[in-house]
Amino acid sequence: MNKLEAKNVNVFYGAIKPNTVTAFIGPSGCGKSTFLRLFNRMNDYIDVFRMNGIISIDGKDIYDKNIRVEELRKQIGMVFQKPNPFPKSIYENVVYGLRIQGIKDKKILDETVETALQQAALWEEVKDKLKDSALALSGGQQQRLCIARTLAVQPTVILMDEPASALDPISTAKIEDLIYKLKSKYTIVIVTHNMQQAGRISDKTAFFYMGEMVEFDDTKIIFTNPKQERTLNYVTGRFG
């Protein structure tokens, strides 16, 4: 007899609209972060792993097996918890990506590497000094960097998995309004146990407890009138 099983597990969620940023908040373990990686099909590395249901991108179920998983990969970009720049030039950090594709042109390469930078709000701190290890940036910068790889290879959804909780205050003030900015021109999901920051950034938040999603609505709803009493009791302090 098994100790532990688990069996018809079944995640039921809404619809994260383009141009938005929806943040998940909960406990740590309660499934967040788990959760946030189906979108990316990171849990496959997981020889346990099973999923029930359908998870889509513009309408295409992402499990299907016809699903080429790098092209998915290239479209939902993912930022985690700790910066993670390579032992490379921060040059070749950010083309890291487009080198795997087969893209050798460097007028290419070098206007993406603007490009990113710039939208990682990264470019005025190092335009001078692209040749140099990615790793003696700060790790504020160095999240930023990781930020400008992801974004770098065009993809339309970004996944953040807590990209500030290693950040000093100022790195994570800035990391903040760099989420503002680009949910103009992307769909972002992020993972955060600061309340504080899913009240400041997201437009939509969703409360997972204990594995389940308990709710998701406007993010002020949630937070001022949330329909749930355990939701309730988190976002006001009485646990977690």
Given for the second form:
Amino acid sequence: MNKLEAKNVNVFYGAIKPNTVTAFIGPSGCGKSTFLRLFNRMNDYIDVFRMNGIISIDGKDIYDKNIRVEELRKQIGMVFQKPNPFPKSIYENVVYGLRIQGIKDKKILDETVETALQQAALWEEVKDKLKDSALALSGGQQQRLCIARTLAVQPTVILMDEPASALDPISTAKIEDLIYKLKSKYTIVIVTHNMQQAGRISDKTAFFYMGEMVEFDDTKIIFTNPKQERTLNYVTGRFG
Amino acid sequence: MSHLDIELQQLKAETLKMWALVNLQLRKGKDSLVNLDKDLAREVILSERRVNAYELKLDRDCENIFALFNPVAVDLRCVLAVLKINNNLERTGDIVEGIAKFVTNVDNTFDKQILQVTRAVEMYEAAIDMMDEVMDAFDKENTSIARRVFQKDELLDDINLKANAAIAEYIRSNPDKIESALYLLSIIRKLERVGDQAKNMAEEIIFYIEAKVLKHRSKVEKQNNN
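To test you: the structure above is the form predicted on its own. What is the structure of the form predicted together with the partner chain?
To see the whole picture, the full complex is given below, headed by that same chain.
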């Protein structure tokens, strides 16, 4: 079964397989972030938002009126462009989601912190200062902390909206390596402005332009032999 | 290890698999020639398809790495070197296939003595030795091993140079065996080209690891350019 499906949403008819990285690329304002936000119902906050079609996870329509959005977002985590740790300790940032769920068992919380930080490749750097403020970390570390916070509630899908665009090249490389490793356990969808990044980390790539998904295919195909002329012009830098 | 490192490691592993296959083809080609074993020669001809399939796969892998990872510096040289080594290996595969085709076509009148007179077997063994050594250099990323190959090629050149005189002498003594003699001359020329392919691959390995271009340099320069 497909992990995520989108049917009749604009012109996109496609499916995202489990344990893959899918990248959305396209110029600013093309709709890639808006599209990404459909998958955990972040667009619900926009007053005029209206959607036709079906988006499903594990075969279940996420816009069904019986779906509880908070439960959905536990399953579909999100990481944003700018690292947004809470003004709390590193430890409290990671367990935030668990505390909201009412989990108080220190053993569970401690284990979750270690597992999530290890998965986010941050454990070695922060294990001796878990009580320090998260805001004292570098930008790259903060972003990995946000990824750890997302992982702590054990989602199956992670949405990432330009997770490395505010980071320096070394932090970016760390995030990219992390995404590559996380793929074995999670289904990842990432929006990126950086075409090379899409090439390096994703299995599938979707090219968006003017609110339309122009092409969706294996990343290898998109970067070596795209079928649509607009995709070719974009990936070769001849756009416009 | 970064994603690109993993891709490069896989690319090298695939290249080594192709290399091992081509070297095995060379050995089987030699055995089929020495024993005039037509079944073995036919096996070599059939296996050539696998060499071609490897070539296409490596070409595609290199294209994908260029397109997806935009490699630079040593990573870029690695992919460029593999692309050319791939080409050299495929050509070597073709050469062995040519030798195997000769063995399948040869008739019973072929005089094995000519193999001794022309030192063809010795030459063939030296060519295999060179190919093994360059493969080892690539596997270990060791340019000292790669440089040894340039000297070994001298033996192939020497035998090749003397082949004309040896064959002419043989023909004068055995005028009824002209066809065999001419066939063998063409095999010697093919083996000389195997040596050239091995040398080209050694140059690519040095380019990949040391960023030095040794093409079109003299043998002495190639051996001493450390």
